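The chain below stands alone and is given as structure tokens, in the form predicted alone.
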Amino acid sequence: MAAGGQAPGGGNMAVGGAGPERGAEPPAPERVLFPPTFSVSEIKNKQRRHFMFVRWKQQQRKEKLALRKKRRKEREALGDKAPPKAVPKTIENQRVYDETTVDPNDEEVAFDEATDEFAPYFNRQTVPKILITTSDRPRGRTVRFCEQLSTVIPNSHVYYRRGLALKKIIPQCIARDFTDLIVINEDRKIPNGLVLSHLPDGPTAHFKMSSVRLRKEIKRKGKQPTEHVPEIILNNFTTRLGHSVGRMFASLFPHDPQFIGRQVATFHNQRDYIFFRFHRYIFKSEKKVGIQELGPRFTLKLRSLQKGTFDSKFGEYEWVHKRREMDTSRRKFHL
């Protein structure tokens, strides 16, 4: 045998089996392990965390805008063959169906409306006359709110209780032909509640009041409201309970609005919160209309509806808001 590890014939002989065999696959590369999904909230530095969050929001906004432009170009390219626009999902259109939703053609609803406590008003047998009062010893903000509310509701009168109980006020109101009683409650010098009692037979509604803004606190407000009777807009009172509350608000205002005043009082129900706004509309041209908010503004949340006039001890309640039992779903509304 030739020295040097050469095989006969001059071929080289592999020593120790070194070197890959022909046809064998190369070894797979090692897998790179990345860290798990990172959250901005894990950043300890407050300034760095805020910077990363702002940058992430900007990136999300850019992606959303790019997707919107892409869809718009696709719709323009398809023309009439473009698919209809998708309806966004909101809490309102995903609302849980309520069995008490009012059907305008329902005979039972029509019969109840013809015989309820508000039938004399809607039959034009009574003229609204409102008494507005407050809790005991009201502060200046509550007093100013009552005075401004009296300029919104025609034929309303503001009187201060001077410690007189509501059970004694109601018979006096009935004797003086008042049709409704409004009581503004306050806490820590801020109006936080409203009691509305329809006279003489009820019902009585108790509302939580929030987000009160007086006229001087509203930006870009219009001039002082005039004495014209305003128009009334009631939005989204769809259930039997909401229908009763809407009729109660409607009975505060006279039937025939004076359109020359161009003033509108709006009660807008959204997710069981009732937003009140008072506007004046202005005709800028034949096609354009502008609005000016006159104030005041506030938000109401129904707490209870009681049969008859105000009676905190022996009153019979038609409906009471119980948070733990009723607020089990964000898509469940009562008005």
Contents of the next structure:
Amino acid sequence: MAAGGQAPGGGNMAVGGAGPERGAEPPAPERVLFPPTFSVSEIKNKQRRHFMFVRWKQQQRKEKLALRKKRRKEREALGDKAPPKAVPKTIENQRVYDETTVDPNDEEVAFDEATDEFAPYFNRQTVPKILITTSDRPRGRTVRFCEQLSTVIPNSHVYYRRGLALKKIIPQCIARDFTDLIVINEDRKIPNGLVLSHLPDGPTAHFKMSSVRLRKEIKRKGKQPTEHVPEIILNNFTTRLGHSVGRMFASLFPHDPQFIGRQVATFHNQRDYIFFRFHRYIFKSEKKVGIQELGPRFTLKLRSLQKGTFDSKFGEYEWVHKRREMDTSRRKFHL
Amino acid sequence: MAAPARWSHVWVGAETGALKGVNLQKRQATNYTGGGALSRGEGVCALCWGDPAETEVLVGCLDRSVKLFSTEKGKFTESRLCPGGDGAFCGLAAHGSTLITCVESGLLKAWRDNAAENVSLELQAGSGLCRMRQDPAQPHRLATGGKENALKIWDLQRPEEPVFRAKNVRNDWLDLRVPVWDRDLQFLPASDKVVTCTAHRQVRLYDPSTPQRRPVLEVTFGESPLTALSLAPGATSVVVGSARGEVAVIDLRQGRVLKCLKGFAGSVRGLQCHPSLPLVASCGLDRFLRVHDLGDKRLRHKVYLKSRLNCLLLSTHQDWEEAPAAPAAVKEEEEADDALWDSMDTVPTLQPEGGRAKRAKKRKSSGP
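Let me have the form predicted together with its partner chain next, following on from the form predicted alone.
What follows is the entire complex, opening with the chain shown before.
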């Protein structure tokens, strides 16, 4: 720093606030005076540097606490007239507006949704029947995960893949009146992908799956889930794409949950990650509710939504997540 | 509703059966199929201009009806049923008062004016058709292509045999037959050439004027099936769109990718370039209409149209970037508004000057 201040070179001139004269002529080389500065990182002795840094840190903390205390005092002094507390800025509430956000009064979107591929389910013409399978030769956790998933979703059947191609499985599923096909993909014994295909004519969603916790790995879990039809909660699926995905999840579970089972499956969307949880609840009193997790839990992220059933070669995509193009802002979400 | 119809820059047909006129200047989309009349059975699958002046749009629906939409009146004026064959329309064309329809099973028919039974011509172009297009320079020439149905060029004056029948390319390096699946095609103006794009990712250029029946140029682009194609102004390059939303401009002389357009989220179903301006409009399954500039690759306009879009039609007006003159109806309304304001008494408030001035300014700016 000191050396820079002494130097007559032009490099530092711009910093010295030569703004007004810039347009007129090249400024005369004059000495730029910087305020004396001190930085902990300039200390050469390591022990000393560390000591000074700790002291600096403590001082910072002290100042912060003092400021907070002062503010609280002010609030208490003002009493009722205190200004309302500022809402903290989060990525969610600063979200970039998505023009596809579904307006519940929009007739056209309502019509589009009322006649889409899930309409037979929502009109109660079909009963969900789900086939769960895996990639070929599943190992370890994936097998157990499939079993546990089938206890969550009523009327679901786990089948061994036996090296069959999905394009051959799908016509057989349709012939046997399956309404959905779930394929769990694994990589090195860890489940990492999920393909959810609505039958008979699409759509197909590809998800990345992460943070899979099986029942055994969950602390304070409840007893085994019962056979009752669970309730389902879909949170924060607001855009048109989110609606499609939400409807897809909803159509996995039968209508009319059996409330006596007190079980609830949640698909919670936050920042385009979909969190799945499975709980049992109890009303302890009129005000208090207790919940108990039953597991499994996992996180999904939508990679693509394809029109029609699984076709990786000639399928047409409704939406593909292109990371380079779409993830331009941290505050932009698609679901 | 009638007035703005003339000022729509793009006409878009949706899967839900809606025909939408989009004014890009105002970012305004109007649905010309009434709210209650939507039905998925009448999904729009083909669009074309009914006359060269672009006052009529022919709309081909899934239920085999062809409706005539008048852009002057802003409503559907006629509807006729065109039965025969199976599948949806893969192409519509107008030749004078004759309407030419083509369905996926390969039945190509020419209908004389209005009467439903009045079929003047009927020919079988082979099954699995994906697209039929008309030569804009010689409207009696048509081209068809589809799955396992290579390009054929027909002349309606000699409908017995195709004028040109493309030959499949040579076997590949394993001596296996190369599958055929033409998804879209277009005639090059001022020459006999036809450019096609295939679901196997190739863009091919055929030249019927030479004895060679195989493509004279073949380019592969991307990793997903090419679904739509449009000729860029100047006819030296072609814009292709794929099923994953990759859009590129491909040079037809050297067979190179010139540039890629960005911003697409889903499959491109409809693509059309403006004949003179460097603009390309596209629509598809991601429910957006986008207009890109071909020069600097920028996204000029993007309009959300609420349902999956199948096809689009770009108006060829030269001055479409300019704001259209305000329709007369709005003017009258303004005048009535002014009269109302004049008839009111001035109410003295704290700042009457500021308020009045502001309002007057606003009124002026909102005028024509």
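Values in this document were obtained by computation on a predicted structure and should not be read as measured data. Positions refer to the first chain, counted from 1. We call the rigid core whatever largest set of C-alpha positions still superposes within 1.5 Å between the two forms.
Comparing the chain between these two forms, the hinge between its two rigid parts falls at Pro83, out of the candidates Phe283, Ser312, Lys64, Pro83. Rotation of the smaller rigid segment with respect to the larger between these two forms, from C-alpha superposition: 10°. Relative to the superposed core, Glu74 has its Cα moved 4.0 Å between these two forms.
When the core is overlaid, the C-alpha of Lys44 ends up 9.2 Å from its other position between these two forms.
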